[in-house]
Amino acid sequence: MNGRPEFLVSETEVNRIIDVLLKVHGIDFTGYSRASFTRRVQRIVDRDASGNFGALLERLSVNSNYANLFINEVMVNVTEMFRDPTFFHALRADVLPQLKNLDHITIWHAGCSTGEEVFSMAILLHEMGLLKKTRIVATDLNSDALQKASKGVLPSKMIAEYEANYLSAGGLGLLSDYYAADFNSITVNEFLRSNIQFKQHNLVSDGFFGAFDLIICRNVLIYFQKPLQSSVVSLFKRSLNKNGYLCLGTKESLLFAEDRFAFDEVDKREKVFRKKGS
């Protein structure tokens, strides 16, 4: 053995599965950044399809709970509790400060994963007295990330570090206060959760459902080739109300997006971003 996967996915072949996934199940994947996606879809082949690219195939077109499982784990799931704790600062003193005067909050979370950023909003919106006017959807294509989500469980392995992170992110008191411990997991106090709807939804396909003050989508567009990010943007535009925010992840920009003269930027570095009132 050298290490080297026994079969190599070709581009061709990509394009089946891809192919395959749109036609029978309806999950557009055509926009992805390829070489991300053939990366994920090259790891499943070398364990489930042993050589055998048409019965993989087959077992796609034909199996939808294992197209599920396949769609699920070709998905990119990598967040933490206050992840970027810099970032969380900027929404402390930049963002929510100018939402609090208003009578209702409501903030998307699009690409929510199994929810630890979401948790993070909901304590910093805690913190600042906000909680109890704010709702938030969180959202995910991710069926079995949403799943976990709903059910405010969290590994236990990495509480260290996500306490690191709250306290660096400007937590006022101590994270254990927000989170029931048991052997393995942490459960997130139910008052956290009870203003959060988890819903799943495709960037890719689904439309506007809402109109938002906030819209947190980080690192996800990383993942899309540039027109379907442009087309992203677009529709986080209309679903914005005039003057909310739009924050992107460290890497990610308006740059090639259409509708780039749409936002003023708030932080360059954090990648906040406020619709224009006109």
Ligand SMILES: C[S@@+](CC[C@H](N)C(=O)[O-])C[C@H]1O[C@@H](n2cnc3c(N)ncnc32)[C@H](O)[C@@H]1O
The other form holds:
Amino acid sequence: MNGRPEFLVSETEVNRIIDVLLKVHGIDFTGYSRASFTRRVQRIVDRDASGNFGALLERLSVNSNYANLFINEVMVNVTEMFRDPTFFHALRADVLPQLKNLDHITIWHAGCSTGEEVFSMAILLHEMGLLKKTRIVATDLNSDALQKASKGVLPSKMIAEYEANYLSAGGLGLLSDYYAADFNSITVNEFLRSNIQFKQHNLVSDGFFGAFDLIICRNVLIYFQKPLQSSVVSLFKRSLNKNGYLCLGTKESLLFAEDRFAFDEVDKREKVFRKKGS
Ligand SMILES: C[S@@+](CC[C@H](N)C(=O)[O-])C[C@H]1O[C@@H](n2cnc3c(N)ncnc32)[C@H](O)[C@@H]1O
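Please supply the coordinates for the form predicted in complex with the ligand, as a counterpart to the form predicted alone shown previously.
What follows is the entire complex, opening with the chain shown before.
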């Protein structure tokens, strides 16, 4: 193959895959941005199709284990601890102090992947003395990622970067205070994980499930087309308490959301918004 794909999937073929995933397996990718979705499909096709797209489509239709694998692989799960440290700095300096007088704090991490972002939040809350009164719900569509997240075990190859991110984010101690290191993995300390509930939730179809003071959904909307971005923002609006905060990723915005006027912009650079009180 000389590192080149055996064939390039056409738009029609991508549509047929989307059709099978929706009609047979009930997972709707119609609103995802096509360029990135097609790149991911191409990677899987290169590996699995052996030049026979029809056979791959048939396997996708009849084999739900394979379909599950496919669905998990077609989503981008890249994440890291204290990703974009200035964002965590803003949480520490501007957002969490506004929530600290609440009796209980409820946080939803939507699209949490393998948990690195959620564990970073737990460390931050611990250092601010807020962890014990906080309940975190962390959701994703990817069942493999959630399974990894709920074990609290992370690969250790990025640990030097994570240490640097943690310090840039204003970390008060050493990141190594918060995990036990093994040969090539780390296990996040139990006390940080005890208030976190990981659960499967599809932002496209699963709807509202609680009232939160803070919703963090970073680097997820970027994979969605504008109408889907808008409907997910509307879900977040309904899921936030009055004056609750919504945090998006650096490349994301509320610009295309019908509900954009329901929010005030708190931090333009860090993409922090606050639901209006009335
Ligand atoms: C790039 S990761 C972002 C992880 C983390 N928020 C961060 O910024 O480091 C995007 C995540 O969104 C999840 N995702 C994609 N579509 C989703 C959907 N419809 N519902 C819930 N999660 C979804 C993917 O499985 C993936 O874990």
